[in-house]
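The chain below stands alone and is given in structure tokens; this is the form predicted alone.
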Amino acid sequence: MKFRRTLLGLAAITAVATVLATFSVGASAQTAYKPEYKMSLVLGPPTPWGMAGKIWADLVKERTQGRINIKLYPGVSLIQGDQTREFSALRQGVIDMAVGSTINWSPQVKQLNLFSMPFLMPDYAALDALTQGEVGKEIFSTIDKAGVMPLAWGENGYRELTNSKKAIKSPEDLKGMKIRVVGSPLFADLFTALGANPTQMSWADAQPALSSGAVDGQENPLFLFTVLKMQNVGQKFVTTWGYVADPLIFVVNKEIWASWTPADQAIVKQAAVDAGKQEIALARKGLVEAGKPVLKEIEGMGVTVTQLTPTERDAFVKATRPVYAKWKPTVGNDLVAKAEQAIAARKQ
């Protein structure tokens, strides 16, 4: 009897020890923070995109009292500059965090092509209606299911057209022009429909191609024109047509996210939301004020700026409707319909 009690006692001690060991392993896994987390960015400061990462990293470090330290890797240097591989690298854990482009991630998450549907969003109110409403929530749910934790929205801005040849006022003006586009099939379809010759290449390759004249033009947010002084690579003409916008998304690798305490998760998410709001204001600076000071600044560089009239813009809309119709099923008919309804109901 005494021997049996001894065995039971030993069994109880072993069980308690096992529970304690399991708890200890779980607790250490929860709190095993890395000394540094790698954040991927396409552009670094002083661009709004780069500032999004810097503001987020600074807020997180401050609010976690240094428990979470983030290092910025602009130029998507963690994946040898290949922007379209960024989302896959996030899922795989090559990258810990990112402020990424909906365009660059659209090959992996087809719903993100929504923002590249030609002329879907006529103004900033339309863009906000999508990212800050039910459409934005649905897209975040899709990204979550795709294996990355989405936290907040930022903005790369409306993409405008520049070239070295002439003022672009109609689709006919684009015929035969070599235009650098991002690595998305939708953009290739779009510029082909307009009669141009789209050439997909990274931005690192695009700059010397523009400078040498091997490529005639490109499309990007206007802040990039002023930061990089694109007139120095032959871009003497700008057309503002607002054909697509490129929201940014603040994300974290899921394993990294799970390694943080709930309290720190909340801090990181709120810091992303706060950084996103600040960054959106930076991206729109000079473009939402009366007179659009950014356009005046570009004109001061000796560049011809063309702002399309509604009639001129409609010609581009009509020319690209077949592309819109082709890509609608890929993005999702229901999602596009929700987006169209949200935009129609927006407050201006």
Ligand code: X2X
Contents of the next structure:
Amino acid sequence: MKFRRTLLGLAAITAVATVLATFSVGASAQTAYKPEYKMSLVLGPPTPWGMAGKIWADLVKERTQGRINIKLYPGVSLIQGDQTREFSALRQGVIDMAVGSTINWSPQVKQLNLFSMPFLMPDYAALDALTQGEVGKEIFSTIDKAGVMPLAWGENGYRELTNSKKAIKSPEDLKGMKIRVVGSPLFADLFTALGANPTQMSWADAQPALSSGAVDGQENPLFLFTVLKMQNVGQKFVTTWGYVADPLIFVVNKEIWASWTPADQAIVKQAAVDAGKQEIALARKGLVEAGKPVLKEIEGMGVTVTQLTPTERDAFVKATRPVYAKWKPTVGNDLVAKAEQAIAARKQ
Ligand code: X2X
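Same protein, the form predicted in complex with the named molecule this time rather than the form predicted alone?
In what comes next, the whole complex appears, and the chain from above leads the way.
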């Protein structure tokens, strides 16, 4: 009897010791919190994605009572402005967290080119059908496997064409025009197929290239056009063609993620989801209301806005079909097929 009691006592002591050890590991992870976490952004406030980063950082600070303190680094300054290196830097821990564009991470995560497939997503419902459905989940698991923790979706938006030369209504109008394009080679293929002369460069280099006339045009969401006052760098013509839209993704470096308690992880994730929702509404403001007030605002800046008719738009769709076909296996035949199905089945 006495022997049994001793055994039970020993077992109890071992159990208590194990629990204590577990707690102290938890506690040491907590004390390893950094005084400040670095968030990378291509564009700071007042652009929608700067707002996304700011709302996220503010919510996290408030909800963790300052345990997690995030500083914004706009202009992708942690990687000297080279936005195509953002994903690798996140993986390596040069960057702790980011709200970034699918386009900029496409060189490392080929599946993210899905959102740059020309004329895949005809409207916001199509974009939402992807990000909020099975396709979105699959993309998140791909990012996770690629070594970065994905938490929520945001939005840069539909990318429209602007230039300093003339109103563009057909691929012929683009012939020979020098267009600045973003990081993924898909865009160079696209503009080459349209007869233009694409040059890949970072956004940091694009602004001086536009103002000096080294390039004639570019493509970016209209929200950025207004916030960055692109008419002042010679962009006098806008064509709304809605050929691609890029979502933003809220992510955290995996080691940083693992250093936080489960409770803090949950807070950071929920804050990203909440910030994403708010930011998507901001990014769509003026574009989803009747008459699209943003177009009026841009016209008010002395800019000619061309809205393509369905027939005019079709000519661009046809001219870029070979690019769609070329990139489908790179993005993943199954993933593209799933996306096409989700879009066909979307609620409008
Ligand atoms: O460089 C761009 O055009 C921008 C700001 O939209 C991206 O980072 C993809």
